[in-house]
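Single chain ahead, written as structure tokens, the form predicted alone.
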Amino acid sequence: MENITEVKALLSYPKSIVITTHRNPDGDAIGSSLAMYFYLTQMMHTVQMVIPSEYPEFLEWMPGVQEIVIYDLHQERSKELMEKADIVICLDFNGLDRIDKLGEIVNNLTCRKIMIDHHLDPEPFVDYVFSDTTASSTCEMIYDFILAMGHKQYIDAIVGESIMTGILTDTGSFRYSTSPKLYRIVAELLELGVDDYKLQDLIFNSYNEKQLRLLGHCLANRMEILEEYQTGIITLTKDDYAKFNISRGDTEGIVNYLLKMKNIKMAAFITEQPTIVKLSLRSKGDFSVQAIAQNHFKGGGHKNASGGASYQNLEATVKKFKALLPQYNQALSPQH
């Protein structure tokens, strides 16, 4: 890893540090920040996490989440710690939009600062930069950087846990982003006790009532199969919301139900928001939807797993969507 010397260096002696990662956190978000807070706690500094907004209730199980303190619910709280940092570690997001008014905050701030991450193009907002496509997750970025320091010995069973959150979370229980160098680090972290059964029974297997009523809903009501472009559209509206009383992480996983069909290339879950239209885009194989996102819907992410939004309404964001289609037929189409 490049900079790692000086990294290294920078981490030799106990500092504040802050944590931060990006809004409407996943698996891998959270994952890697506890991962990264345990690890550097080991090393006495003082760490905190502050992130945005709350973590998805599938995740409330993990050791030290209570911890973070979330700048929705305390603003002035986050904005002291960030203020009195001598560093802060950005993780598992690559540009000061994903953390919305944090953004503002860090930007302004003239501590070091550090970013770990998997995702295309990484904004200069940082002093280090530690990035890589290829990683299935940040989580798997997090173990290779703890080594890289020199600090095998620290990768305990709860750094080990968080860290295998991420990245079960992140390749979907092992279905994509996979690699040899993966299941290296995966059985790494066996040896040292984690338990990767129990881990999967916590986090995908939390579902309430509600939830496994609003995705029969999703898929009795609200699919809709293009079969000429293999692609299925899931869309939930205002009204829909209301109704289910969707809260944070009650329509996690729901866009990859359309991808278990075998002729669909492509899924897009696009939700009515109170201000704006929220897209989330899956595909299979080396058809890529991280250009879709960037190009037409401000976003991006990963070839396999995009977002994006539109300030238009959801019918036309979902007629927008549509009208793409064929720009992509060639890739799409059921020869190909």
Ligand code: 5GP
Second form
Amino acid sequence: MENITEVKALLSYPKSIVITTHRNPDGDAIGSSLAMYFYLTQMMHTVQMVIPSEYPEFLEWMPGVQEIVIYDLHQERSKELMEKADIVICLDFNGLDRIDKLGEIVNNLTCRKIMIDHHLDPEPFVDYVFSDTTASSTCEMIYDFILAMGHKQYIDAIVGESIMTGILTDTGSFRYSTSPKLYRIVAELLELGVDDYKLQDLIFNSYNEKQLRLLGHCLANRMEILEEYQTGIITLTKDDYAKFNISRGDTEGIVNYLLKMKNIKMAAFITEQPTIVKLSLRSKGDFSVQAIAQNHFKGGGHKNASGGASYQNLEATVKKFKALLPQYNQALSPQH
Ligand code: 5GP
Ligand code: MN
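Now that you have shown the form predicted alone, what about the form predicted together with guanosine-5'-monophosphate (5GP)?
Below: every chain and molecule of the assembly, starting with the one above.
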């Protein structure tokens, strides 16, 4: 962490700090925000969390979430808090378009900005970048950051559980992006009293009946398998959203079910949102979905998990996506 000396100096006496993270925040976005919040609060900083859109219901149990100010619901207050900040810390995203309208506000701020993130290709909108694309999660990086600050003693059970939440969600319970270093960190967290069984249950066994039925609907009625390209697609229409009364977070993780098929290398979850069509892409092994998201759907992310958007309708978007497959045929064809 090459900038750590300067950041240490910056944080050496109490400051007013705003933490922000990407829209439609996941466990890593909220976990890293809360871990940082509890860490910096212990250091006597005045800390606020301001994020673009609501967090999903399955994270409602997390201590501290009720402190989060949501721009969509409290625009003036969010802007005010941002404008009063001495420091803004951007977690789990690396481009201002990932925080919607807050991006414009952050861009106009003259205060110091810090980014801690594990996505590819960080944009240069901050003063201090901590980027580690080999990290499983931003939460893993928060652990590294606190250690680099020389503050291991501040990682208590509550900071630890926040960090563990992002690790569990971004690795899909240690199914991807793992490393010896990650397991060492996790071992340390367990020794601090982090209850991993409790967290796994809270995070992954949180479906309600509607969500389970929606998953059934996706798999039974909305799934298409393109064997030739080892690709699976699930689509959801606006009508589905209305019929199942789908809200934010209800569709979390559905895309991963496609990868459970033995020969599927790429999974696409394509959904009709109020103004855009959203794509969630996943892949297994060497095949990267990042390029497809970045080059064709104004998005990005990681090699095996990316997302993007389309401004055409659902049908046209699916057609466009399918038309791209021959181009990526080499990497996707079964004999490869
Ligand atoms: P998800 O499919 O769960 O929404 O996102 C998967 C990954 O892709 C996440 O790491 C997320 O940060 C990234 N991602 C999702 N949507 C977008 C997008 O619109 N733009 C960019 N740059 N990244 C995205
Ligand atoms: Mn993440």
